[in-house]
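The form predicted alone is given below as one chain in structure tokens.
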Amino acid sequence: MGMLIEGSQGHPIKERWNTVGVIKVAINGFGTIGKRVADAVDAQDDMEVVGVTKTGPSFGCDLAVKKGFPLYCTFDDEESISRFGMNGYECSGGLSDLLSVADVVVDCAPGKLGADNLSKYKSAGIKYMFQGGEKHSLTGLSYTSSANHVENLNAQGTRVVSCNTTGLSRTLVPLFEHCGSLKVECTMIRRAADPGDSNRGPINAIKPVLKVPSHHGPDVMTVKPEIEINSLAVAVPTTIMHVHSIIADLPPGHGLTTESVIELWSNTPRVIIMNGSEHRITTTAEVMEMARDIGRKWGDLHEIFVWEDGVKLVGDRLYYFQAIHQESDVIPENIDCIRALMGTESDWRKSVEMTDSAISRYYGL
């Protein structure tokens, strides 16, 4: 293992040498998701970041340099690579050079680039994982920690499902495992854009997604096909979180109560249950303020937030609301997915514990 040194932000980071036996991870795309995945990888004792890519010189390069992550160009041509040096950044080469020194690549590139990137990964003979912006058909395999970790063990490549699908899986999978069957209808109340995105809307409107059902519910079935689920979606003018309004029909004889459902989720990793009225957290703004108050970097919330006083079981029908931080809930899933592809941990709960404990130590939480 590499020795630990004190990072520029006061937390330990691993030296970039003497790391025999650790998983060498490449991050292709160092943006909203990529920079978070890189930090999470850097936190793990069994992994190291061997490089991150940018399309060209930008402010994001400064963060990579600050963290000590080797910087590579997304492209392989000399003209693109040379631009980094011309702007004062040391560039270690192109994407092909990065892939040659890695065990697995986490693709955090913008959506719709997957097919082109996949051919590069296959040519390099490297394991690969995409994000939820790409379609399941790209890899034929998708991943979320609680639903199908074992099915992804030692696979050549997969896709970590979207923030919304991850959120749905966190609360629906334990219900399914208790009940044996589940029928779900849900409405995704989606943020219009990420906080740093100035090119999207709506600004002063509620925009229904007119594809029915929306892709979110069916996407759950790529990781847990036994759950019957459909979804609708609307985009609203906010940037900080999604909210899910969920109705789940449980089978007769399920034996659950409102209180035992809450207890079930309380024992589920990466789910937070809080009483909105008692804690005065009744909106997504207050949820995000809580994340900042407890010291999360970027104000991130990896967990799914469920309002306790918004959960109600009426007969066999369960109603509840949950909130999803779209920039960060998939981050720890990426780490567990790396272990699945590399076959280093077969128990998803053990991987979750390793991932979350390491991230907490990394940030001194």
Ligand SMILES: NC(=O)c1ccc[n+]([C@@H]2O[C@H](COP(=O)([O-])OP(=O)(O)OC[C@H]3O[C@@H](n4cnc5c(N)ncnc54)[C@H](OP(=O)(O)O)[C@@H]3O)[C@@H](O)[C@H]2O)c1
Contents of the next structure:
Amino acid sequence: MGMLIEGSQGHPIKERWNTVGVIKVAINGFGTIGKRVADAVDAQDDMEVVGVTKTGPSFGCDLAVKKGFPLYCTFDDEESISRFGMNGYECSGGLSDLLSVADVVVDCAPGKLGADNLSKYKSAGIKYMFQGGEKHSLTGLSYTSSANHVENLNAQGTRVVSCNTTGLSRTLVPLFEHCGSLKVECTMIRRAADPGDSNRGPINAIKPVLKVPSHHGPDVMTVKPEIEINSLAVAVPTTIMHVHSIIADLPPGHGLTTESVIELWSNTPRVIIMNGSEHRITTTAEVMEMARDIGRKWGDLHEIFVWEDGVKLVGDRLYYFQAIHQESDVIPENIDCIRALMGTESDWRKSVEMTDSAISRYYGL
Ligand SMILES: NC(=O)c1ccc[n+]([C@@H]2O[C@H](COP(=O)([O-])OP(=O)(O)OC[C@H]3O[C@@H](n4cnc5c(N)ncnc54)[C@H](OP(=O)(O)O)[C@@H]3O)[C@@H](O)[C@H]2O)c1
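Now that you have shown the form predicted alone, what about the form predicted in complex with the ligand?
And the full complex, kicking off with our chain again.
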């Protein structure tokens, strides 16, 4: 439990006076996803950040210092740890020290480092969560809030699926729950790089993913195996969002209309549905401008954005577009996932409500 005080440069800092019974969360990797997960954990009353790791001193360490998050080194050797002190940062130790004071570690390291990190988490006897850059086979269990919270209750470790898979699950799972079966074909129009990346592309080309089908659609089946889904993907020169173009075949007798599908999503947590023509929000640039107006840090949009006027049911075939803020849609999912692993909230809707209202309070929204 704690209250928010104003930190330097307007960063909220949680002042704690009683942390008994609060889930202690370590964040291994404090980059694009890690810094956002840390903020979202800090916003909650039932969990706290016990430390974050960086590989070495860099400008990103200043954010941890401003937020009051204890800073640890990714590595355990003295030489790596001492480099922080030499650059003016207080370092509380190596990864092993951090794992020894935490209940659960959220792995936010770059993809494909999972196997190495998993062995460290297992040796520390700690619960662990990976991100979508790792394969399902690493943990044998994956997570999104609406699809399989209960399956993840009290598990030792899991993987929060990628931004694209999270986005697909947000709109497809409620459709599946209504219809009882679903066949989906979709195309992921993917941002080439995150805004902070300087080493990725393409910058003037459209790059199809030649592994067909792409992994994004089938990855939904790691959290909801009953949905039959395939996908194609292309990378385009933009940094701000992914767009999904989706065709879903509904079973006979589904009883839905275009209007009732829109109503269904209007009542779905973490989905925003708006009329693009009426609101003059017809591109991802405008969606992101709206997100900046909302006032979440970094201009994030945790919700999946669906264009109401792009939804159309023709016979039993549903067509729609949605936009995904790749850097942030998985952030609230990570918070719900912590509660699932720790077994502290079995109802995913209650967890979503707790997570989202705490984040709104944190940013004064
Ligand atoms: N970015 C997205 O849009 C997005 C969306 C959904 C899921 N994901 C997934 O989230 C994970 C993290 O991606 P990201 O975009 O946040 O990456 P990122 O911005 O590159 O950040 C990675 C962080 O991990 C640290 N790191 C580097 N090597 C490490 C190691 N061996 N052990 C622990 N930490 C290490 C880096 O330290 P330094 O800061 O010191 O270099 C950095 O803080 C990946 O699995 C990715 O696929 C990313």
